[in-house]
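To begin, one chain is listed below as structure tokens, in the form predicted alone.
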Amino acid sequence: MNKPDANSAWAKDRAHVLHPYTDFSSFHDEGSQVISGASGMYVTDADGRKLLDGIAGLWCVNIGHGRQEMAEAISAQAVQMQYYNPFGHSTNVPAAELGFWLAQNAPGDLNHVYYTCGVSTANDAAIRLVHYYNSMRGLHRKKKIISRNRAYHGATCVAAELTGILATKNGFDRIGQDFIHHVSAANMYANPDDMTEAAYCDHLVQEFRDRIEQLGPDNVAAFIAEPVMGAGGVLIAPEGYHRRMLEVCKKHDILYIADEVVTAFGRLGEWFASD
């Protein structure tokens, strides 16, 4: 196989590919950075420069690039059976085995798995399940979701509204504004100078309580949060924040959705940051 032509790839990409978060004011002239190879924790660009992949692909290259054992496992599975649908009462062996593993390693009593294609569809599915759950309980008003400013939860219609980064919504119609609301991010860098970490945690938890009261506890279905905020600035919450937010949720019969797309599967030393 001939080595790919980096200049050709740059031109084809500029002419035909729409990238998430493209700045069209400069894209026509500048095009994209072309990455032509990857190994371990490094990627190589079209000019042969070796670069540290500090963001790990897009937070998802947990074990590094170019792992031979991963390639062999993918190859063996694709040869045996590359796909079979899981709809209705159908399944396949890898899906069942992975579901069992996830059930054994997920936090607390979480022991069921619903497969999706990525963060956006996962969070959309979570909201659908939350709404369905409350409808089945006869709580048809309990549908509002509280997210956080600066949160990133995806780019599909509902997930984009959950996202608390306003620049991602410029020019787009808004879907879900009637049931999706936001509170402050747990941003220690924005902590007022006269507040201790404990006082700042108190402030955030009280804001959450106040928002629930404002919306009505009988109307609030769930709170969604990243254990460590990713795209919003890699923000670590003050000590005790997530535990106390969970306690508030339990008091008001509110579900807690931990968006672990960035923090799960060993990235922080545990299988799930929620542990």
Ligand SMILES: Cc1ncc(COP(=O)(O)O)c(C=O)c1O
Contents of the next structure:
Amino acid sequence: MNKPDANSAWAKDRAHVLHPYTDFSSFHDEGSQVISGASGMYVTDADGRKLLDGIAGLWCVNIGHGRQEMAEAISAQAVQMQYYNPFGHSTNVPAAELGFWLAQNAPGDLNHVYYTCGVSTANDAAIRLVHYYNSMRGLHRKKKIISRNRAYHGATCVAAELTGILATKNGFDRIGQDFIHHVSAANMYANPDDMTEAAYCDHLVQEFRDRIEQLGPDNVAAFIAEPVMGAGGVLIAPEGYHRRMLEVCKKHDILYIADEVVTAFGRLGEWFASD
Ligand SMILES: Cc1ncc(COP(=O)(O)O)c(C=O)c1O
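Since we've got the form predicted alone here, give me the form predicted together with this ligand too.
Entire complex below, previous chain first.
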């Protein structure tokens, strides 16, 4: 293959590609960093510089770049059957096999899988299913969702509103503000008054309880959280936080949605951080 021409790629990109989360004023002057190769834990830019891929693509290259066995598996499947839809009563063998594997390995009693194209769409689908579920139970008011400041849940209409990073919303119309609310992030760096870890955990759990009371438990359908907050700063919650938030949820018949795109599939040593 010819050596990639960084200047040409840079110019085409600047002229035609709309990047998510870019400052367009500096982007137009500085353009893009053109990555043209990847192997193991490194990527190579178009000028041949080898760089450590510290965030693994975008938190998703768990097994490293350029794995031969993965390329062979993708290739074999593409030759056998590259796509068939799962709508209605159709399925295909890899979808069924993966669903079975996920059901065996998912935390607790989770045993059904709904496939989406990414995690923004997964979160949108989760909220849609939560609302549908409560409608089916006749709980037509129980629709509010509690998310957290600094959370990142994606860029589709609902996922962007679940996201608690205000800078990502500048200038955009807000869709879902009437039913999506935020509590504090579990951010030990911002722990007020230098509380102990246990006291800070109590403080966050109490804030959550207070918000549920304020909104009315009969109006709150779900809580959504990343086990370890990613884009919001790689923040590890105080010991016991997620378990206690789950207990509060259970007490009020509130569903707990774990957004595990960054933390699952072996990333933290278990298949799912929720374990
Ligand atoms: C925790 C979390 N949720 C959701 C998303 C959005 O995922 P996607 O870009 O696949 O829509 C991301 C992306 O990094 C994420 O880190």
